[in-house]
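Consider the single chain below, provided in structure tokens and representing the form predicted on its own.
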Amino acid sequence: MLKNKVTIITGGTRGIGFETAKLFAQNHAKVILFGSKEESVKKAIEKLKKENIEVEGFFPNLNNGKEIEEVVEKIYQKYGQIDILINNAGISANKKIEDTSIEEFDKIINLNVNAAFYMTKAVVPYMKNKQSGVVLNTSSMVSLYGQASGVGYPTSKFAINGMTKSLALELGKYNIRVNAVAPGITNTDMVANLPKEMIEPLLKTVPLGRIGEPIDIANAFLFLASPMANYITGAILSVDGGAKS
């Protein structure tokens, strides 16, 4: 589905992220994984390697924009295209705002919101050239919902739905869509690390009953990414199981 389409994703070591990598370069894109550590890159892509598929790696700083610029350039220099981007890489909180430092808070908005705008920024001149490509962004059901604790997460994925829609306004005449997928509670290390009592009333709330796998989120951004989803943009795609606030 996905011949030959040159694909970055950030947050691409783990959880949603490396199970998109692997589905993507399994339908035949060149897959190039970002991480936040040397060895977390080459940890996964030697992980990949041994189940015959082939990706690269690299772990520029998501807060420095130049950074970006100067691997997202690189990659270009190599393959000619850009094709996809997927902003994967965030993290969470779960603290009561009284607990949580303005330190935190920046730390989340930083990663969360303003990486996903230098990334988005870097690639699109290429696409723009190529009058053609599709940038897909990790929200949360959460950005619909909002949550009891953390205020720093939702905050940072109702932005990232601002910026889906926006950017899908400004970049359709080009031919670039942007969209994004809103996971539910998803099976990742990130949701392993909240406390038991703020996970199982959200379970509860899930119609299909059961916690989601990466591979169901990896499923939607290959839909999103690929031609049967060429008249979408602008969407935020709920992947939840049916859950509502």
Ligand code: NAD
The other form holds:
Amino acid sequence: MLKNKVTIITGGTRGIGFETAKLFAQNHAKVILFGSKEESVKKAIEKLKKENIEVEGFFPNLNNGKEIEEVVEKIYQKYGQIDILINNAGISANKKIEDTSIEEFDKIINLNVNAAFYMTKAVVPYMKNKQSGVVLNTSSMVSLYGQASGVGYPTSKFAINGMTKSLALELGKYNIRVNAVAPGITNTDMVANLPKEMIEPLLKTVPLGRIGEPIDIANAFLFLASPMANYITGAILSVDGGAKS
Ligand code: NAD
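Next up, the form predicted together with the named molecule in place of the form predicted on its own?
Now the complete complex, all chains and molecules, led by this one.
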């Protein structure tokens, strides 16, 4: 579905991003995954190579707009186009507000929101040139309902929805579609790090009766990136087993 589409995926070394990188490459996209460390990027590339899947990888500091601009330019110089960006890197939180330091709050906003802005700002000129492009953001079910602890996380995901809808309005005339996927509880390291007391009550609210798998989210990204979604922009697609909390 994505033949030769040059696709950048942040947080592509594990979890949802890794599964998405794999699925996109299987659909013949040229995938460039970003990770936070050289070592994890290498490991992800090697893991995919064992399945005969070739991807490239970089590890720019996502909190450094200049560094991002330089890596994106390098990718553009090599491929002559950037078709799809998936802003997926993210961290969560679960502490009470009194226990959350200012630094911890800033760290979440810096990665979950600011980095998505830096990345999008870096690719948009190339997409405008081509008069086509797809930007996909990773929101969360907490962007709809909030969350009773770790306020920085839902705050960041509400912001991502705002960024998605606003850029869809701004960039539609250049044939650049901007959408988000809002996963429910998904089986990755992020959830493994959360306390059981937080997960169990949430699972009871899932009509489909199971936790999501990374491939469930990757499939939604694939749909939204593909021509099948050519008339969809500004959408926040819930992929959460029907959860309501
Ligand atoms: P994960 O922890 O398995 O993966 C996170 C990815 O982000 C990794 O590839 C990691 O390298 C990258 N990352 C983390 N810190 C980084 C940094 N400082 N700089 C660059 N990259 C960094 O988590 P996941 O569950 O796959 O999460 C992916 C996205 O999905 C996140 O945006 C998350 O908020 C969202 N999400 C996850 C769930 C869930 O239940 N797992 C639910 C809703 C939304």
